[in-house]
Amino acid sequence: MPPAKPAFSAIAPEAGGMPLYRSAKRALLQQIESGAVPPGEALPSEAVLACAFGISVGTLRHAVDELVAEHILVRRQGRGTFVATHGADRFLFQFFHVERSDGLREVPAVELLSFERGRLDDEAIASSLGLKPGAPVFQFNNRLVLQGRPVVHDHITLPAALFKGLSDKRLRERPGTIYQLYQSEFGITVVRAQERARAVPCDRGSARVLGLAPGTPVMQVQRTALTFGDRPVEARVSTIHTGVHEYVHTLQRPA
């Protein structure tokens, strides 16, 4: 079924005093998520989107380039403003963290080492995503090797009900990255992701997969993948091996 056509119409001014550009904002995210505006397709024009809205370009462009900053549209020089698809490029800019201590930071190599359908067991895991003990879940492991060392070993759950049909066989073959194939075989978009990071011992099942003795030092990385309205999507848990790779996130500075 094509997607909704974009009804783009007057924003009426809301109770409380909400800027303008924000209620222009929440109105171009409902067009994302909803799909009438599909990942990579264009917006109309700046002039055309604040006429529909019935406010000034200036504003509606603030709307916009809070859009951009969270990386949600992309502007393209002497294109447009399109709904941003997730890439290599997108995956290594604002998802993928690790880095060789001299710098070099390459989209991984990645393994998948097993995958199941089961029942939900773990409380802090089925916290993070909204879901109750027991829920019907997609569990699986990868190992991600950079510069042919196995790096990192990620423990990943998806709530089996956004994730209908997923299988090894999708897991193995997609083209693109992990969250390319949820954006374009499910239809869900992952916007940002809260992320929690503390140093342990590696346990036995992290050091069977990255090749290390159990009680290594490593770091361990507890993510929450998160699509619009902030509904969490991925419960991902990365053990990440520092002998030769460091953890780089580059903080963007306040608006």
The other form holds:
Number of protein chains: 2
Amino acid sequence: MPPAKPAFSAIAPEAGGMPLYRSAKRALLQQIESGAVPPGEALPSEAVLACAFGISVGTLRHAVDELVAEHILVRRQGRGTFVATHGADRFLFQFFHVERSDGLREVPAVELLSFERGRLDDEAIASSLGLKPGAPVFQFNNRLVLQGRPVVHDHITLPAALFKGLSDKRLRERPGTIYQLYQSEFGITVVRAQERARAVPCDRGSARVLGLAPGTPVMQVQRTALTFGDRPVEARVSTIHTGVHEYVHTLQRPA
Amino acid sequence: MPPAKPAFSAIAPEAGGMPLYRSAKRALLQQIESGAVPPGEALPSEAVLACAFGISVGTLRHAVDELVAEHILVRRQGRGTFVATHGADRFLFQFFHVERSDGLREVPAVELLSFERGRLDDEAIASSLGLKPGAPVFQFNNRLVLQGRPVVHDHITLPAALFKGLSDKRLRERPGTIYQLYQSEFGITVVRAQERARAVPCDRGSARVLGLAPGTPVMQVQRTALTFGDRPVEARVSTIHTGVHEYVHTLQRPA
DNA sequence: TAGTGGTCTAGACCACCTG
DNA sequence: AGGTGGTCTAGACCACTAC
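Go ahead and give the structure of the form predicted in complex with the DNA, now that the form predicted alone is out.
Entire complex below, previous chain first.
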């Protein structure tokens, strides 16, 4: 069954104790998650939505405000409110934190080094994805190149159940970023991620990928990428050569 | 002159093209920065403020909403709206990102290892603080201990002009976190920070502090802490032993 | 010109906290 | 009981975009 046509029905008043704007937010999220309003598409206008939900425009705006703050919706004055897409811009500012020491940022060039379908044997990855060891997964390795230098080695694990039909060909021939592929080809929108970083001596595999001597200190970042409802969809181990480039982090949003 | 009494006067309508709620936000920020409403104190009620500014309550709330999102104000239902303070809680969740691999977080025990007043000679630190090389600064070293293990070596540089009268005694005898000291003793509120991380071989100094063999891979995090208006107030180099502990980072706020 | 989101108003009632 | 912030309404006008 293809995605159902959007259906914004009146909000059930029996929602116990929950403020109306929360109910409206949940209803909007549900329609977005279900694919009834695909990424890039415009929602009905605020007036129409408020009427459909049986609430005032101000209350609806409160709900939309929160979804905009979470980068799930994007408002464009005079045009409408749109479901967010994974453009290269968003990827760069929200999910890619490596830049040159002088602050230069660019979209990395990606090379697919290996690709295989197999069964999950790493227990840490299994638990971060909420899977049992032995679950079918795709695993592949990428080399990310910035300013002509290999800087990041990514080892990525995806639950096979969520990415049916993924192949090295589709990965190689994708037009944009990996998260754009997840979204456009598999209907999976990454909305959030958690990362844990360590400094480790570079192992032989990453040393070859990055052109380093084994044992060189590198940053190892374990990322779990999450979709709506904090459901994990990707486990990634990034090995970063921080000679010329650095891992950047701003604590609290810029005003 | 001690901090002026709070003066919330009508918003100048000649503020060119700026929305009223932005003007209100600036006016609130100005009163907070100037110390007219010290950290921990309550603002006048929304009704009073709106009346003083000559705007409606809804518009005032819009301004306050943004300051709450930036952790500059805190709302407490039934009590009032307060200027944020640097409690240990806030420090832990906003500025301290080291936790044990299993997720255990705790407030670190801090030991002051050295303290001196001198002149700035590091050019990178000078530029991050917006100072000229040779400017007078305080520099000191801390060891942070978690679960009985030395985990972080901090090297901190403060502009002497902003921290007049700082001494090793006052640092050692402070009751709470360092940022609480900045706020309560020097009127400096850290609202934001930028960090750049690298993996490096541990140098001799940090190796001694952390009880490691020199050359062990460690994370080196350079932080610039900022106050209102993005003015830099602290430069810090943290050297982190990521054997048992990790550096944690969540991309985008939890819903 | 018509439709969208952006700003703003002037109320209302509720939930919570303090006295 | 009285004051606070939290929610909600039903309008208004403006700025921007598309056609």
